[in-house]
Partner chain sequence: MLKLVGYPDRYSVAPGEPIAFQISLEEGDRFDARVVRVVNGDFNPDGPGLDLPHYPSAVDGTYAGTPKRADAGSYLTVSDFPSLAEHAAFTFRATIWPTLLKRAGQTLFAQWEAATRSGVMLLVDDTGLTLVLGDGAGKIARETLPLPLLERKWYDVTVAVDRAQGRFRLGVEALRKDFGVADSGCREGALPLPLGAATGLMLAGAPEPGGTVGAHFNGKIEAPTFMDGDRIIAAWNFSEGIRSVQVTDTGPSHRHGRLVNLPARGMKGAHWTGEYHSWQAAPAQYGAVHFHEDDLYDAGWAADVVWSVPEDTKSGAYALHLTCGETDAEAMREVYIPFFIRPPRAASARTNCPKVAFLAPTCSYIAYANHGEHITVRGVERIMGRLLHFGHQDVYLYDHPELCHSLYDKHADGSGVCYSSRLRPNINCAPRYHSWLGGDGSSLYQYNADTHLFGWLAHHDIDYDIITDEDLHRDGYELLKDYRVILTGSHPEYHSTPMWDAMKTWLDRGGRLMYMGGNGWYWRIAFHDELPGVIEVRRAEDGIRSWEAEPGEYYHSFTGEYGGLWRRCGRPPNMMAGIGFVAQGFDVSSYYRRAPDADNPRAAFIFEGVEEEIIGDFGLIGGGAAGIELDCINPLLGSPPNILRLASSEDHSPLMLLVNEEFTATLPNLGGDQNERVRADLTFAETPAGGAIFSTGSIAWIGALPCQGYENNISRITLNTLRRFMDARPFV
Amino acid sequence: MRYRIDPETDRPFIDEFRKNPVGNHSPGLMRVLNAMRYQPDGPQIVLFCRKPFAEWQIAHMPADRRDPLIFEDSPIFTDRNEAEWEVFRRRWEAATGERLNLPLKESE
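Let's have the structure for this sequence by itself, in the form predicted on its own.
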């Protein structure tokens, strides 16, 4: 049985991800990320690296994985953490219906 994200009990993992979008994560955050990444039957939002270590763009993987990616007219991210956070926010909303209106980093 596939894990289903609970917006209340899994909420602490949002901050954990914001603090460290790329790298090692706790088992709880990995469970949430795996649940958000697993979409075998439908379209899925993905992050496409345009230039290694320099540029990332959001794309949609079609339900038929043999079809090409569909790229958004979204900005090209030059910070991987910002790009990963945007994908996390969208996947969270798709999984829970809850929109995260938080920046990656709090302004100082």
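Mind pulling up the form predicted together with its partner chain next to the form predicted on its own we just looked at?
Excluded here are partners and other molecules; the one chain stands alone.
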């Protein structure tokens, strides 16, 4: 894939994602997300719903389906968008080396 996330030109899309993790996104944010969501080595981050509409936790699906799912011990998210933001932050850091020390919501 030709496109690589650029921490300078793609910076505005961080805020767009924070305001609306799931929704109708701009072409620029779509490009960033499509790059982030490509995991060529096979494992996938997924979201395990422990209690419907109440509790979620991040899990990892191995490349080989015969290997078991791996569940992260913590945190337990009570807002699914918080989990989306946590994964976005991890992927941003993996792509740019830059840690995003921002909460999902400004008030926090």
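Numbering follows the first chain given and starts at 1. Definition used throughout: the rigid core is the maximal C-alpha set that superposes within 1.5 Å between two forms. These figures come from a predicted structure and were not determined experimentally.
Fitting the two forms on the rigid core leaves the C-alpha of Leu47 displaced by at least 2 angstroms between the two forms. Taking the rigid core as fixed, one finds a CA shift for Asp79 smaller than 2 Å between the two forms. Met61: CA moves 2 Å or more between the two forms after rigid-core fitting.
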